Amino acid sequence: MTLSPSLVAFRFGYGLPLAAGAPQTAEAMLAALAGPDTMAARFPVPSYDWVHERASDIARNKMAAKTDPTLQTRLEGVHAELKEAGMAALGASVARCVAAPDMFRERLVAFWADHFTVSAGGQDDAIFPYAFVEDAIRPHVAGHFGDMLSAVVHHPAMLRYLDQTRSVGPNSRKAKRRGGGLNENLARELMELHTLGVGASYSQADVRQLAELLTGLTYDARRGYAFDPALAEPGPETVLGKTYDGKDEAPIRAFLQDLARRPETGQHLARKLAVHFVSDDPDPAMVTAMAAAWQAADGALLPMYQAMLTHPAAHAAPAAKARQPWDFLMAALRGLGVKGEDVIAWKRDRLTAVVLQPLRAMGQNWKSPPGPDGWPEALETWITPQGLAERIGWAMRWPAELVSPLPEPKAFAEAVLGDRASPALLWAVVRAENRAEGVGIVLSSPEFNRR
């Protein structure tokens, strides 16, 4: 099915103009998604193993460094390296979005990273959410949901974020020696947010049994991820009507695969994808078709995406969703012709001023969402007087500082909006006092800020 360039760019990507050779049919978009991840190779981000090597170095030597100036100096260098890695990972993430010919992959990575929200605790930890995406999300966006779910639940970033590291089985060896309490955060969010959805057929007893099943999964800076039998609740656990028993992580992995295949999970994921990409109130028939495709494929994600891309409702819905601040900035940078290598060359101050500070001012403090349910989708969350003022301020200031010469405003409007450029907007931009004002009007327009 051939899609209009503006639909591909606005609904499923980061904006016009499309790159040469960019996929413009549902089949080509899915083929690109199933193919090599060229952006990850071109703009690399460190994995958890890289992060852990440095975090472990700090944890092992922290006490000794207090009396050893040479060691203290070396550890300060490691701290600085972790902080710089966080900024470099942000730069790589921006570069991928502005350079990717198959933008659908980048949009899906952002969707799943928000679905499985984690957050950094401080500057040293800023790299953790990026490593989480690199390890647990990005490799699985075109695979099976069960594999992504397992990778997410076992990743140190998720274990830390939802306090699984503090969960102790009530009858575990550790509880008998030193006490400790069961933490239900991961179990609750795993069912409520990540799979079955709010209001699904599970009980508080299921949450507690699952929390007991998950005990043993832990992380600390010295040893990294581990399954610790001393923390694990002994004996079988019954969750959602099925009993799980076995050694170490085996029952946890079995439960996650069962959870990932449940029909309620497919329905929840289908609706959430449809809300994110198409409409805050998606067509129920499209959601049903997406869930059915997912179920028929035993939890494979590509058939669900295909059902969305090819459903008539995905093409007929009006542009009633707001571009979130990240989407707005990525679309603006793409439209201005900023290259991935340009972004990688930016210094910390430039990356902070162009991306981080504006995101915060627009209400989307990057990698620091308000809670484990991620960022809101509703248009009214993002299209506010303050948020619009910040977008207008960015649009009027930064294009002239990022590209030279600025494009002619009418040509720019036609390039970044395509068939969405209204006669009223084109009339306004040709009457702007200068190019900077004309380009700013385009980037501030409703046509640019809605998708």
The other form holds:
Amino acid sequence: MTLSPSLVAFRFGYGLPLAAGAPQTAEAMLAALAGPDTMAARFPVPSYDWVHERASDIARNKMAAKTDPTLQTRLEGVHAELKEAGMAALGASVARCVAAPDMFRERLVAFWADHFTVSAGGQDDAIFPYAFVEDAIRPHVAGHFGDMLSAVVHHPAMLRYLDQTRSVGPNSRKAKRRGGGLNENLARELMELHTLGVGASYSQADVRQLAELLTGLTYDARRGYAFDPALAEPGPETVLGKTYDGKDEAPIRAFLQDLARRPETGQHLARKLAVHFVSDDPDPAMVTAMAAAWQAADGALLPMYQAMLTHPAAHAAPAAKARQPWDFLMAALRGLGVKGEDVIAWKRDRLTAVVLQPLRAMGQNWKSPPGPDGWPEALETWITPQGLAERIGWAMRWPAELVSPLPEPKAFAEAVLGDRASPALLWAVVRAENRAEGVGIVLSSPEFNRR
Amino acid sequence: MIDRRNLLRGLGLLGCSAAAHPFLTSVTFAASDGAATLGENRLVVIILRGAMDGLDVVRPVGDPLLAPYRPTLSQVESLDLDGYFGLNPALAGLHPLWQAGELAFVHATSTPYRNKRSHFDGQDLLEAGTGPDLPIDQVRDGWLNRILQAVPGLRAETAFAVGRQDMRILRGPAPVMEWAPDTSVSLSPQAQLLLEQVYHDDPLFLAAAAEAMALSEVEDMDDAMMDPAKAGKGRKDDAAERVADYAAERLRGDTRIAAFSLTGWDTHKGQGKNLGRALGRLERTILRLRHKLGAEVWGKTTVLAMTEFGRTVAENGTGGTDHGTAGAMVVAGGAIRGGKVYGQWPGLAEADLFERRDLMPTSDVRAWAAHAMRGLYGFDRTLLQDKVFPGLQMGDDPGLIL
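Form predicted in complex with its partner chain, following the form predicted alone:
Expanding to the full complex; the earlier chain stays at the top.
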């Protein structure tokens, strides 16, 4: 089934124009997803292993550095390296979005990264959420949800973000020796946000038992990820009606496999995908078809995407969603013809001024969403007086600083909007006083900001 | 020359499009046309989002069971309230109000929400809602909203505080405001004219842009009037005081009911510090309201600060508490019978706890709000039980209002 270029670009991508050879049918989009992740290789982002070498170096040596100026200087260099890596990873993420022929993959990565929200702490930590996406999300976007879930739950960034690093089994060896107790945060969000959804039938007792089951999973900067039996609550736990027992991580992995396969999880994920990609109030038939495809494929994600891409409701609905600030910026850079390599070459203050600061001003403080439920979806939360003013401000200022010469506004409107450009917009852009304002009006238009 | 306010007015687009924005605190105001309906009493409702730990705010220090549940919390000395309960020292600034009979608490109270302990669901039950001045799809249902629908002669509006880094309410000619100080829209007149054409058929964009431009003008005026020495750096927490200032100014006028929220109560770890910070904001909000309202209006004012649920009786392993059930409500004002901890105390023995882990609710938090509104405005019991809080059994008047 061939989809219109503007549908592929707006609803499932980062905007027009499509790259040469970009997939344009549902089959081609899915085949591209199943193929190699070329953007990850072209614009690399470090994994947690890389971060760990440096974070553990600092953790092991910071006491000694207090009395050793040479060591202190070396550690300051490592701090700087971590901080720089956070900015470099932002640059690589932008580069992937503007350069990818297979934009659906990048949109899916963003979707799942938001579904499994983690946020950074201090500047040393800025790289953490990016390493998390690289390790736990990206490799699994075209695979099985259960594999992604398992990678997420074992990743230091998630263990830290949802306080699992502090949770101690009440009857564990550590609690008996040095005190400590449970923290339910990861257990609760794992069911409420990540899998079953708040409407599903689980109880407080399930949350509590799951919190006990998860004890032992931990992380600290010195040793990195670990399963520490000294933290684990002894004995079996019963969660969602099934009892899990065994040595070390085995019962946790068994539980996650079960959780990932539950029908409520499929329903929750299908609806969330449909809301994100298609409509704040998606067609229930499409959601049902997506959940059924997922269930029939035992939790594989490609069939669920396929059910969405091929459903008539995914093609018919009007552009009733907002491009979130990140999507707006990626589409603008892409439309202006900024290349991935250009972004990588930007100095850090340019990346901050063009991307990071505007994201915050538009209401999307990057990698610091307000809570573990991630960014809101509704159109009205993004198209506010404040948010739109920031978009207009960006649209009027930055294109002229980023590309020279600026495109002719009418041609630009047709290139970035395709069949979505309204007669009123085309009437207006040719009447702008100069090219910069003409291009700015295109990027400020409802057509460009809706998807 | 284009008059943007005329454009705004002409299209009747006075709504704000940000009802559900996570960074915004909305403030909803209600007043009556002609003083008759609501009279002179004022009600301020503060929703404490994130689940305040009632047991650490109004501590049952007289119960020997408390300390074993909470080995590291509650270590700083409490201020005595009534010999049994002690006040968290972070609210020390409110202790004089307690002595003056202008501060009370309700303990072991909760919404009817049980078992799931999700913030998002819990807050829905407590939601005050927004005024009907917003476009219909952005009006959030809530008890205040339902009063507005049920009582003739009431009018309401919603204002928005921006909480990016520092939250701010901005006053100006537009009735609905949402702005951050460093945003400005400076466009050539031609670009403005063209954008208005481009937005013409999209009401959401048209309204947002029109407000942005109108507010941008107000911002310019504010900047011009502001003392340059004071510009820029303010304490982050001034936000809470600014909301209080804004609410107080309105309450001194026609407004009789104001509702807004304070965040930062979800203390899973480091509760000592984090709860102290949130209580500090609440304390400053109440003291600021009292100061700005002045003795006469404060004497007719009731402040109800309520939260979606309480927290676990036992401290967790990380110096905090997890989501629980019953909690406490903070009541202040010159119109209340203060100096008392209201509510039936259920005790802390394990068998007395809800699901053997949470403080047992002995009252419905909505009943206190309903009795307060009945006491202040004489609203009919049927109206309160059927329309405003459907399904609520108000029970006997606890005598909270003087």
